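First, one chain by itself in structure tokens, the form predicted on its own.
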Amino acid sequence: MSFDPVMAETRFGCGLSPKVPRPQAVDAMIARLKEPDAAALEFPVARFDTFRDTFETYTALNRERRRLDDAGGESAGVREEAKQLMQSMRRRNLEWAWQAMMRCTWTRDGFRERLAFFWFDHFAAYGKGRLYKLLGSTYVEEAIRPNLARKFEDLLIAAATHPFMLLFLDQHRSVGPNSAFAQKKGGTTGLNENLAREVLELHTLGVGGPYSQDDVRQLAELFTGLSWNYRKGFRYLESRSEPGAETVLGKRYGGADGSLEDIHAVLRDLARHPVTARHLSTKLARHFVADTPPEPLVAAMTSVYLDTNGDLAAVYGAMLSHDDAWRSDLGNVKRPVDFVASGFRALAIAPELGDSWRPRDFRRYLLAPLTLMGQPWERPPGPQGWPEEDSQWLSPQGLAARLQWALSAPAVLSDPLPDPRAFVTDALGGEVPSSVTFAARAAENRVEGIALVLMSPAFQRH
């Protein structure tokens, strides 16, 4: 099957729009990935590192509150200041979720938005603590989006060593058993293998890859020294690094003293490994094409990955240029985030609507529905990310939540609602199943007509 503009938007993008033109060729889709991130510029989200002062202020307020409480002093003023800071951050978190939906709604580069969601899922992490848990969007903005069309090794280094990931997997607490810091503490600190295990098992080689527990241990020792704090930002602390060389997959890294360069070297080697090439190609094809992707498609992507040392834009091009990627008998059920985003796009929701919303509006029509559908916003179930299998997204509760959103949200998001007879083509393209066309025309009112289109199997699938 040849390139199809409708499928380019529905399978590989954020869905069809009545306002935004569709891509006309694979080359154009790949070229856009290499251009400036227009959607991020139009709908900005802050970067993680810009919140170091906020962390410091919040920490200082809590420290002062505890001091006053212990001394029997009056801490109400400090509590209120900390409360106001948290309320401000929660509001920003809600606004970032809205910005993400606006990017999906108005971008001419829907493939980029889908890739950003895919790679955030691949490098799944969430914040621990009241303040950190609000900053998932800033991690994506800083580590994922700038690197999703570069070489995989660049993306791997940016995500695996990002402060958000270090904090999520407690890597900032990992100390080499024989490091100067451990000797000073008298053995009260320890090595943490979380990051090393996830890098091998999830981020590169995959479950069942050619590594052993000793490789995990050696990589964990090599990772010691990676750290972050709100005062100085990301740092490599040689005093916490395990001295001596480590061997990972049969190759030695480092020497008497550890270094950040050694960590980058092992990550680059893991990124270029043939098993990583196969693992990532399969995962991309599974996410965009089918739960069981055609072997020729995966093989073609893997070959390009190896030929280019993991040039992601070239791998995407191999996927989009393969006939199997455009087969109409394949496709996946939309995850909740994709379902809601494509609903926003089909309705052409105005960006200005978010300006008038209160926090409860964001929660009622965006965040709470996603949770009920089974995919809480930026809160993956663990480092493994969200499941890919269609069956995971077709539970009775999840489908009921989709129906409730389809019946209640569009009338709030789009006033007036479009005519369902026109909307069915806007949302599904020219070749609309006759049953859906009939339902849209026969609906008693616009609310029900729009919901029938959104809940149709044709709209529910990529």
Contents of the next structure:
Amino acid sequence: MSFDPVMAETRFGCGLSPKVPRPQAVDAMIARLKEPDAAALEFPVARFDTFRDTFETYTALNRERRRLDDAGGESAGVREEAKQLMQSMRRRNLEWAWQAMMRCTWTRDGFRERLAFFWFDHFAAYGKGRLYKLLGSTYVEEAIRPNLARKFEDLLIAAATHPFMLLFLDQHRSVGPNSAFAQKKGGTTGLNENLAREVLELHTLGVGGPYSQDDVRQLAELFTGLSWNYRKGFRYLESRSEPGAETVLGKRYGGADGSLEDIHAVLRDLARHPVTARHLSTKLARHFVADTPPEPLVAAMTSVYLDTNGDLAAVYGAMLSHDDAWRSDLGNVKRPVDFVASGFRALAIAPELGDSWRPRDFRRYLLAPLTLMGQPWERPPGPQGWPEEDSQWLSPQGLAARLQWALSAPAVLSDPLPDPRAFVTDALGGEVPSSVTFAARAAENRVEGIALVLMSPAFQRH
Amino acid sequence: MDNGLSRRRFLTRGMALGCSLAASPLVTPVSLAATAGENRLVVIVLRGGLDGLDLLRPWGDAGFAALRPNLAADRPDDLMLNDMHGLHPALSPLVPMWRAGELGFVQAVSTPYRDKRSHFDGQDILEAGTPGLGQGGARDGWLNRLLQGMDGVDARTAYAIGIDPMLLSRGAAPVSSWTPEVDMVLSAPGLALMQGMYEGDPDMAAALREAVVLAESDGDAAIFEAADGEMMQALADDTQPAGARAGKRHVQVAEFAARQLAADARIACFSIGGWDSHRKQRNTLNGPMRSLADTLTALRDGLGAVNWGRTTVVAVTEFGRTVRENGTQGTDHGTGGMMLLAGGALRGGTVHGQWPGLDEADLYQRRDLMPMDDVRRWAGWAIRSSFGIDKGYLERVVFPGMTLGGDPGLLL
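Let's compare: the form predicted on its own is above, so bring in the form predicted in complex with the partner chain.
All chains and molecules follow, beginning with the one already shown.
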């Protein structure tokens, strides 16, 4: 097997579209990744850093409310203002989810959307506070998307040191035990190993990688100083940094004073490590091709990774140029987000629909169903991201929730519904199993017919 | 739901599925969890930080009423459990359960989590069962590690129920998950067409078979005779916003749990949320308290006398709350909390654990109830008494770093 336009869309893209032309060659898929992010321009999402003022306003309102409450004053006005701010932020959060679906629906570059989900998952993070938790999309927009076809070290630095990640893993509170800040504060501060551990265990070498607890500790000391607050943004704070050099995987970083350059240096070295090359190649191949990817495919990707110092576009190219990537006997079950997005794409849902939707519509037809299917939007189970194994996504509850969405959402999203007999070809391309064609024809009504096509194994699997 | 049942023409499982059900690897009768024994364990995660001092009010401590001018404004006699303790008014349906010896508490307990008082981290530590975060990197939950140490566990042994993701049950051992909010609706002919499509895909076919069985056991119909107006109406009902249907969701969860536990299941877990009572706590906690009371009574009624007699319910939360009321008639995130126990297997009618006192000097950081014990120790004894799990396995694997200590004699 080799390149096939249908599989380029189903396995490596967001599914087939009745409106958008399919990619015609591997080179064209890779070339498109290097062009400007057309889908992001057409369906914009704000960036994280633009919300610093919002944090400031919201924090000030809450502080004022508490002050008034404690003083026995009238806080209803302040409360109302804070409530409206949150309401408008929640609305934006829903609109960003819609934009993500629209990108998948209308893009000519479905591979980029899949990669954005993949790397968001690799650098999984979510906000813990009331406002933070609405901003997952803005982190992807700022840290992930601009870097997903560059060197892995660029992506690693952008994501692992992004404020959203620092806050998620409490890195911004980690203080070198011998730093100036710790001396001043006494015993109330300390080192937090969380980010250092995840960088080694998840982001670079992988859980079986050649690192020890001592490396985790040293890396955590090296990371001290990474900080963010809404007033000043991202900063490296020398005062919190642990003095002295640190040794990670046998190499010394930094001198008497810490610096952001040292942190970037260790991240670059970790990114170029052969074990990282192998870990990431395996993970990409598992995600796009099969839970147990063919060894020759992984080996080819790893080799290109090492030759190019982790040039991601080259690694993707190595995957897509390999015959094993196109084997029809391999494949994965779509995750809920991919399933819903490819449903949107097959139905060619109009962008304007979202403008008329109220918050509850987004929840009813997009977010609540994803939660029931087992993949709540932008809320991964932890820093490890979502499981890759097909068995995790074929649970009875997951399947029932997919069916519930497939029966209830299309009629609301697409009026009129397409004829199920035509939709079979829209959604699955030319070669369709006879049992699916039969089901689409024999269904008692359009709603069930469309649902059956969406629930067919051919549509549920990449 | 009443009119739902009459409107939905219910087909029996046998009619809808034919003999295909017998082939399901998940429902073979040999999976009777014989090695797990006959005892049942239900773990409820009370999310948001339950104010243990409001649920179980320590009236006998002279300091209590003064700390809480609003929350402890009145003390109804009929809610008093003993000289020291009284229940929250919304829990009055549980007084008979206490009198029957089927309800108990452990006071002033906590997880090892300290000081940051974050819901997320607190819940992660509670469910991971570890001493802290990023220590040993536990990515699975203690309930799953318990299952990993039991013999003869299959997908029917344990259920995670409800819409909230549960770290508690995540891990390598098989756990079935279901939520009554997934309301499978399909016509019988539609199901037949779907089964036809899945003939060449054994994994999807197995998931579908199991989904139909679960959907029909969660209180409303899944498979309709035809894809006609009635099925379409049921479908439309299912996509109503949660608020319109949510009234009895927690009861549906409890009834579903009871149904599974009365059959092959031995362990079930789910969450009850809404405990984060920073403001106007007298109002905001009524709902969650009622949900808790409804849940326990629904479990008891659903299990029936024999199986309830083999059941232990353990309800835990990520942390307690400040002992003083705050400026908005609520309480803020604290440390020492409370664990609730219920079930016919319980030696109930007792408040376990030491009482630290409420004088300022007795408090943790002069603000929170002082935790006197590790909540994991009590969960550990509930597990050991229910399933005879090895002490070393509990201390090393299920709850790393926990010391089981002496047997508090929780169960009959």
